[in-house]
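What follows is a single chain, given as structure tokens, in the form predicted alone.
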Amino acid sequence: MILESDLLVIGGGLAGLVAGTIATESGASTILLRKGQSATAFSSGAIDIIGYLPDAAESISDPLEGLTAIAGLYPLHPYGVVGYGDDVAPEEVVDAIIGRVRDTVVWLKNHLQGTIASVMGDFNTNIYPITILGTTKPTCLVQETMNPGDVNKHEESVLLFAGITGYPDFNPSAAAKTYLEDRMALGQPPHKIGHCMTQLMPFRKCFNISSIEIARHLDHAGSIETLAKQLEPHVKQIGATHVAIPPVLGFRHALKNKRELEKSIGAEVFELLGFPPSIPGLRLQRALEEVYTKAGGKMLVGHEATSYTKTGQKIKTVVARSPRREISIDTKAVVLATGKYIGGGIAGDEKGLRETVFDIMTVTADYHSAKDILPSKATNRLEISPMGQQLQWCGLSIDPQFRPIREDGLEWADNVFAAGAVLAGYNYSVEKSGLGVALTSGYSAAKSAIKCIKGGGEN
């Protein structure tokens, strides 16, 4: 089978989700491959713009603070290479990559408005929403499932952690017992905090459940009316005035099914950032694909990149791969947005490192060659660092176009280009960045293909 498209994104993360999105409302055909889960389907939900410098052990209050350091200190970070394109004079540079990042937010805020995974927040100010362990950490966006509303800003607040019997990722009186503790530490409020067991039988099971299952059960009629007369007592026990559950409020009634809750307990309800499989995670990564989809977008699930044919500079074909089929994909530019080694982008043996798709050369932190960088080498406890882990800052090294670079320094396709975790220079780990770096480089990469398209190549 041949296929004809105007732009290929290769991942279906939010990289490539956001790539192909704008690619299509731009009026270009757009085809995305995606081989299996993406790691934006892992993530807590949140997004995370710039928490943390690389080096620092302070919190950013807000990513108009982080984006300027990085300018300064970082500029071939994914965020620093926004600013150097062909139309920006070097004393615009900070301006153009707030303003890029500030653009891609607002984006993001407009087409998730209305879906399962719509979400609030302030692109001027970092928020700290709690997680299942009562630690916090800042982000920019959550959920609107995930807002932990004026809970630390009253000092009447009164916090009730709930959890659920048979569910083992989250421990209530451990996690209240963290956040008190850290309250009192910053003389912040809420200063009581409680702790609580509620029972649901999701299937009629009661021990060792998984958040998927609690999910799905609450998204059935009556399953909230029994979890509200559960908690009911507890919060009137302690006068709670906020309920801190796991995130598991469903898939598709989230929203109505937090509303519901406040209404019948009389106090606000939050989800709290949890581990993998995460729901909100889930939600995020169906909220994004019915945007793409209903934008025009094609997307083949099950489908990886096997081969290419490449003419001079230019990528024409892309040969795609499923269990009962084989499609060759005539394409004008491509998006790769294949992510790390969570979504196999980048792979490593006893050979090295590798990029999987093309076999683009992979840089590491000090952007030299990470071909001969064994990771049985890397991740040994000596390696490990207040920077984090060395593997983690490898990658693909780019242009200001978000074109991927061979080691002359010249680009290695004009119609290639590369977005999300795939990308060097940065360690979302460490600085709380994942999902924001994937969200700007793939609005930055789309842009970029959008012109390469239209003008035939040239950028």
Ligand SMILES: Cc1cc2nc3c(=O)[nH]c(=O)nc-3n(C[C@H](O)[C@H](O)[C@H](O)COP(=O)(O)OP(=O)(O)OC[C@H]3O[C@@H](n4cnc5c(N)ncnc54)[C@H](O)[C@@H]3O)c2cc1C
Contents of the next structure:
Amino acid sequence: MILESDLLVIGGGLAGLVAGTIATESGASTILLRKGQSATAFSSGAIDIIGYLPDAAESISDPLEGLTAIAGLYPLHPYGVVGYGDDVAPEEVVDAIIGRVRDTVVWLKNHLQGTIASVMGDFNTNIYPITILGTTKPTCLVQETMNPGDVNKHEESVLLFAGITGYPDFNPSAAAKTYLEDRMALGQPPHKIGHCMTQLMPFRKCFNISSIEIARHLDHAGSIETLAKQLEPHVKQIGATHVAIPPVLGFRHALKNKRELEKSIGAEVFELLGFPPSIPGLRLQRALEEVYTKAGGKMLVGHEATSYTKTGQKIKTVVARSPRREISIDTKAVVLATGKYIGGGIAGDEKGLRETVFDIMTVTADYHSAKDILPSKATNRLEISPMGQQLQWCGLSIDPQFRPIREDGLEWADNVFAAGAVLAGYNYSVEKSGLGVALTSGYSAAKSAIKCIKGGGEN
Amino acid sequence: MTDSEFDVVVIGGGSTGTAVARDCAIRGLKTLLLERDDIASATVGTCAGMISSGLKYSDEPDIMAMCSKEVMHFNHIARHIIMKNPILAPLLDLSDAASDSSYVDSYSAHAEEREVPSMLFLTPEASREIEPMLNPDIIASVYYEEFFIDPFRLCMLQTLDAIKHGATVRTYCEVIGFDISNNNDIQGVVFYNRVTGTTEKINTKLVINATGPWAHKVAKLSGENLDIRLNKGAHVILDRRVVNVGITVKAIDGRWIYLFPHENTTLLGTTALDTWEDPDSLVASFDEIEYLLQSIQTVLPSIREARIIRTMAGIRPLVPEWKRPEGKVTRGYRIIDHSENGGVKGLISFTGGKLVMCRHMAEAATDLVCKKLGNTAACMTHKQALPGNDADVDVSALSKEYGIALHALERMRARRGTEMLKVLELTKEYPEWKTTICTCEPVIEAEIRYAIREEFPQTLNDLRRRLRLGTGPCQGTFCTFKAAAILSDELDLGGDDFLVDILDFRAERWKGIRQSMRGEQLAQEELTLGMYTCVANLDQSDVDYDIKPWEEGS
Ligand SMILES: Cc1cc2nc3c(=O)[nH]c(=O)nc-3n(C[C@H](O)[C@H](O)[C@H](O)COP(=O)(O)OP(=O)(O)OC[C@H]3O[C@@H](n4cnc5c(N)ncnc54)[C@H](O)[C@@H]3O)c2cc1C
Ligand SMILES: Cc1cc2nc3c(=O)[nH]c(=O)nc-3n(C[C@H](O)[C@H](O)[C@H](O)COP(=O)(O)OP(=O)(O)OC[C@H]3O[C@@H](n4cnc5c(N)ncnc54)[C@H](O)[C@@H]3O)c2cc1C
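Switch over from the form predicted alone to the form predicted in complex with this ligand, please.
The next block holds the full complex; its first chain is the one shown before.
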């Protein structure tokens, strides 16, 4: 089968779906390939812009401060690259970066409005939501179901952590202790924190209950009332003003469920930031897919880009394979948004790191070729530290239009643009910048791609 | 005798020390076992667990005979933690077989008593029927069978049995000195309690130094010199049982290496390098990993497609025979009574030995101790079963009765034998504890709670040794935080300790993962970092985390 499109997006995580939506909305016909799962669906659903500079101990209180620092210290960071447009004067670089990231945040908020992953938060400030371990992390936007309200500001607030018996991913007692110790050390509210268990028994199971089962269960009419009844006495007992629950409030009706719960128990309810299998991550993934297809984009799930033809400096055709068929896609431009190791955009073995679709040069944190680098050599002795793992910095090096470059510093192709975790130059785990970079780079790569498509046959 | 006075103090909670403590306790001696870390936290935990027929030592017939007897004893006292693996040694050319063919006879001489067939030669076709991954170019293969024991459970069961017979066991207590009289008699042992941070002292006249690769250091605390040959061995661990049977092959340098299905994983080992490194910071090197892969690749060409999940490295405490390769050093052991050469009186040290002979080593040392103390009790360690060995367990019936997956129960049985019934009993009151916490192994919550209550773990790493928690393909990505919460619950830990437990466990897993990072492990690690760093923000937590020995430096 042969298909044609103006733009081919390879990769269906946040970066690819944003790029695809922007292109479609600008009138370009777009096909998007997603071969499998995305890191986006594993994410906690909170949209980080920038929380820390690498190896720094203090968190960044707002994205403006963080982006300004990055522009100065890490000009090759994907956020930094945004400031290198032809039309940007040197003294305008910082403003250009901030402006672009702000635009994309507004764009995303608007597009997620009314979806199952609608978000709240403000580009001008970072917030510190609580995780299922009772720790906190700086992020910029959270889904509305995860809105912790004024729990950490109001002197009189009383927080109740509520778990679900037989669901092992969240232990309210451990989380309560961790969070309370943290708040006490800071001398900040809430000063009173409790924990409790509820019996939900989704599908009559009392053990081995997964987040997906609970979310499905709570999507059924009436189930939320059981949870409310279970919570009520505990809320009363400690006089809770806020209730923190694991992120399982439902796929379709999470926000409605939150509101219903709040009404019946008389306390604010919010979901914690959690681990995979992550319901908010899945909500985000699904919502973005809906946004893209509603805009008119075409999506081929279960299709993997496997080969291509290139004429001169241009990609002409990409071949995609699914278990049952092979499709040739003729395209004017490509956005490569294949993610890192989870997505599958970058792979590594004892010989080195390679980009998996086009075999474009990969680089290390220092922008040396990572072609021959043994993955274990790009790691630290400490697994979990603010220094992070070098491997997470590795990926593609790009020009100011987000086109990947080769060893000689020239573009690998004139019509290939890259976005998201496949890029080098940032480490989302330590910076807390994952979905933010995917968003800004996806948006920026799409803008460049549109220019390239509209520019037509010039080069 | 008071609480601070013992007939004998055993230092070291590896296979040797726990076997000695058990023997001493059964013979009625007031026994104290001191271990600076956890039971089975050092060498024994890095070994392959083969209780071998002694095949490799055919030029030491006494040792072959002893190994074979010990296998029979283990099959009698600990059959629930033993597995039998058929093994193929594929031959690519005749020189692979011809060099030392006497092993066929010596192996077969003892085969019957271990209830295994004599050694067989198989055609390439018959070999490939057993293991289709074998290189089609092989000219024949040798077939034999060996037994394997879970080294962690063996040490644990020996310890629990010692306690049952009255021994005191103190983990996280490091011996730092001896009290020695003017007559050069040992009078006491001084140790540092790593949990409380205090120094304690107890009185004893007899000390058994079973500290494996630390034996010379511990002897030195009493002023004694002990010669020992330390030899590093590394394993590469694959994510599942990638072969049907064990494979042994001559490595590129002519040594024998192996690939053994081991619990839910496969072990590829091992290397042999004389070493002077600190056992605490030891890791496998890139060369060791490649040496093993290159060598096994000759007979299993597709081995690199398998997923490597980690490496592990340990130090063999060999008898000090020098100027010969590791493979030619005796596999026997030595018991050194330091008083015999005019040294300190009351200190007895081991060098050499193997996991397979730990009971034998213990018997010999306890005999010596009893002689000194005038105790005439006979050794019973080969007759009395270890906990859980008493009867067969019908796991499929239990699976139906409790509604727990058969595989989970089969794995539990392999750790606990009949003792698993006590674990299952807990689920009657708490059905939610049937929840699987470690899905790779798998391990259910009830067993974690049971182990915390009955087997004195202090950390998640201690739990891993008792349960194989976090040892599968995901290397604890998905169970670390869940198990930490349970531990925190049971031990009533504070929030900081909860996070420190998570960080400690990740650090230990990373030590082994890091060296062999490639392929799917890269995605696995991105996921781990996504969870513990990106979401939980633990890289920024300001808890009291102690840097581990292997984390020092840059
Ligand atoms: C556990 C975890 C939690 C996280 N939590 C957060 C968080 O709370 N906040 C935050 O901001 N960030 C978080 N992140 C980081 C964030 O999820 C990622 O940085 C971000 O999702 C990357 O998006 P992406 O679109 O670049 O890549 P991905 O989401 O990985 O998407 C890549 C896509 O490419 C597809 N693909 C790859 N190769 C091909 C091919 N050849 N053909 C077709 N398709 C292909 C894949 O199937 C996939 O759909 C987290 C990450 C992890 C692992
Ligand atoms: C790679 C490898 C593979 C092997 N494979 C096999 C095999 O398949 N079959 C087999 O039979 N043998 C095998 N062996 C050999 C076997 O593992 C060892 O000989 C045996 O387990 C050593 O046990 P141990 O108790 O003497 O030493 P260890 O297990 O090292 O125990 C010594 C203990 O002493 C403690 N200690 C040290 N100093 C102090 C102190 N000051 N105070 C308190 N405690 C202290 C340590 O913490 C440690 O726990 C293998 C060895 C290696 C390295």
